[in-house]
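Okay, so here's just one chain, in structure tokens, the form predicted alone.
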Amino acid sequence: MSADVAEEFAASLRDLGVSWSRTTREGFEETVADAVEPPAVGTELPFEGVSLAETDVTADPTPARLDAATTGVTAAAFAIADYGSVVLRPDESGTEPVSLYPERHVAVLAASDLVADMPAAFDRLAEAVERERGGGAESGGGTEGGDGTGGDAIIATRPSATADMGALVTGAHGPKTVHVIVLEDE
């Protein structure tokens, strides 16, 4: 990630109202502790070093603890810096609906995560689908579909809103905060 992208990501998320913090893997907990409200629920993260399992979130997102949860926290796949977006992949544990349902999402994001415009999150869905089918010369085979997420993705942008009732409405379908936190690659 260039200071340059890191630094429109930091202004785009500023003018969608999205709060968001840096962090490295050792301070990961005390930046969660203080991002969170409880009760949490949350999805296992993928980065080396870095759990849910010493902090107050509960990472087993069952029904009745979604329901009961004020704050889903998930991984994001990657980030789109001059949109101030997430990429979040839906996947059998439970990204979706975590960050969804809760009135607050955080997200979490490896900066080296981090892609410029929205032409590059295109290419980079681009590859990721097709790894997950099997193809391209890494990938080592697989079947259809690979991790079951069938090549979809959410792009989220700032809370979720409405207008239909004639006044802009937040977290009218989905979450009416959110924050990322952005893990500092070593």
Given for the second form:
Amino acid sequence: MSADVAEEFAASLRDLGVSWSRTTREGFEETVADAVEPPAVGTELPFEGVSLAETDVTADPTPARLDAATTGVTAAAFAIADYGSVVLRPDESGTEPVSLYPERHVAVLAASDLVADMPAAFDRLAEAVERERGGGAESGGGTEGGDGTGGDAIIATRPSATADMGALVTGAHGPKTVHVIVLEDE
Amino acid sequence: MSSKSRDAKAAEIRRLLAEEGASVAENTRGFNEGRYESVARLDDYDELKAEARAIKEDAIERLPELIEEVRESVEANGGTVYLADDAADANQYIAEVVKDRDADTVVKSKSMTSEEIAVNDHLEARGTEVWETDLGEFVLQVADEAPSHIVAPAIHKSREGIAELFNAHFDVAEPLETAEELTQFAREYLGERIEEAEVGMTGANFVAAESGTMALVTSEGNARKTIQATDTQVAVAGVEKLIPTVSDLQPFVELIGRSGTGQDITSYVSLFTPPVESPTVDFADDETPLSEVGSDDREFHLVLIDNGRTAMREDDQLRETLYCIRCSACANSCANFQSVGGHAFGGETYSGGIATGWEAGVEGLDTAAEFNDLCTGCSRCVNQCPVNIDIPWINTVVRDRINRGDGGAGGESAEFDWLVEGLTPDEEPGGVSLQKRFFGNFETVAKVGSALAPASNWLADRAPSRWAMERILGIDRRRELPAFESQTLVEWFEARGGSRIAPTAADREAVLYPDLYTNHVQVKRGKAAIRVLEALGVSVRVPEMASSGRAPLSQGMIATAERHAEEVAPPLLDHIEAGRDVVVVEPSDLAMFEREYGKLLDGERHRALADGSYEVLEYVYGLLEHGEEVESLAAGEGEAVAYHSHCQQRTLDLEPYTTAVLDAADYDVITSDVECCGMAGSFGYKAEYYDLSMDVGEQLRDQFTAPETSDRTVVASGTSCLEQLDSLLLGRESRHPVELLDPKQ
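Structure of the form predicted in complex with the partner chain (previous: the form predicted alone):
To see the whole picture, the full complex is given below, headed by that same chain.
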């Protein structure tokens, strides 16, 4: 990720009222501990050398644990600098419910997965959908050959919000607060 | 419209202004300002709009093909596609799905298409509970009201109103008061409904045919929950929502939030290729880890709805409506909508500018007729539409069809026909209302008025005349009538002996187009324009000419407008051919040449006329840029001026020329930033709309009576704006800016 793009992402998050922190693999556990409000649940992270196992975050929780959680921790597939958006990939492991039901969402992003703008984001999304479809066709209509996401993606920007009740309120149906952890490459 | 139904309409508008006006105004204006700020941050706004439009044009062109393609892709994913002919067909299919699933509860995320087919009523009649999860829709469901806005359905409701509603309707321990409390209550209440539900219904903002991926644009996250928490998803979408591929979504994702609520992007843009892979969650389950829950029992039904859309696609004029992405920019930028909202400016389902096209297409002309007049053709929405739809033109076409069909004023008593006899040209059918025929043929009125002035002015102002005009023609007696000059501009110019600058002594020759108002009413501004041009070395001609056709076009009399265009174009084109420039004082007439003549003339003549025509101060600006001296004009010496441009002039981006010229001539200029003065040609004269016109004008009055503007000289470019300003700012006479520059003033 170029410094300019990283700076723009940080500026976008600041404008959106989304907090963020930067860490390395070594500092990850401590950073997560700071970012979550317990009780916290999460989906296991796909980044090498990083795991929720040694943290207070319950990985792969039961639905009841999810229901009781205040924070949900998930990976972000990538992020879009000029919008401050994180892109989530709803999958079989539960990224969608974990990022959606708890009051606080903590998204973990690999620094190398930051793209500059929406056209770049759509290049990635279209590729993913195409890959999923290609896999689907090979396995005879199912989606087993794909990445287990069915080609789904949520471009999530800032917390859930509504102005329908006469003033802007965050945390309408989804998270009230969002925090992004950027995992530096080494 | 009879005087009785006019009274009823005026009363309904007054009621809505009083009950819903304040909330609608605050919210729509907030969205609108947000939109201006947000699109200004885009480097390539116009390119994105052009790209979005091209994708929609292509998709609608290839619609039958895309329907087949999406059927294949959705079925390959494991879902089903049902193509419904109409609302009844769609409802029957959805009810079957719900029945097969044995569902007691259906949760829905907001979808105007599902409103269009009234699916809630259909399911509820069969014993299924249906819950709206969008908080605005939920408020309306509790209140048993219809949406008043396509994006923010409960925009007409205040926080206090919602609190009162909830406290009366629900068994709450402590009365709810703040927006946070109301939101939290609704979140919890609907959270339980979502958990109970077996079927989740959504709309779709876009559907990519190639992959079967649907895009949902939301802020609350309720669409995500609706899909996540239920194992059967039904997506309801008009066939026009199809686009070819996921990549085609990009410009829309960048435009839709900005165009609607003024956010760069909404909280969630979800791309789902259902059935989704997410595990289905039973919150009581404390045994199974999420990753083992699975999603095998998920099913998906895409219900594509025609309901008149195929016919719209084959209709050369209504086809553009199908490019609409339902962003609401046309509603939010509409001055009339900002005052009354969608309960007046809307039909069975859709509201705002583009609603006329939708309602005419899916419901019929009768429904569209109820609110079509609320589009004044001011054109402010034109540049705001992210897919460049010429919304005023669609409204004009529908107005024309209403005039011609039974949905118009054909039932009106013929008793007073003699009054406007001779005003209705042969091309227009007898169904056009007396009021529309009167305003549509204002050219004749103006000619007679000038010929008989000042007696005509005196007569028109007498109480019995005003009473008769109000009762028969629906001209509100509170509105001051234009006073016709006995000597027209053309006559004055002839009597003066033509231009003071001989063509042989001039670098440039211009034809000043004598529009109806400049020729008959605002003769002073015409004289000023001539003297200003001459002071800058231009030889001027003011030939007798037909009117542009703006007046009949406004009334939906397209054939008459076309006849005017055919009369006006040849002589003007001859002048252009001879190297003369066409200079237009009245912005709505210039807009006619630049915009609407594109629909009335062939492309070549339209382009030549548009390229050769200039708004008067745009022309003056050009002359100054080419070396003419501003010192030849009257100097402002720092005079403080409050300037209101004109809606159509702003759409054409001509306002900056006037302010630049006034600046150069040493005037100290403040400009208004309201969308529109609220008068818009004949609109403010009409008895049924007078109150609305004045309500819209209030914003302009507020700006021009604020401390920093209250002592300023008021100038405005359009005739209607001048008339409205005179009504709003009693005693402060307003003028056209060219009069300030008149060396002989």
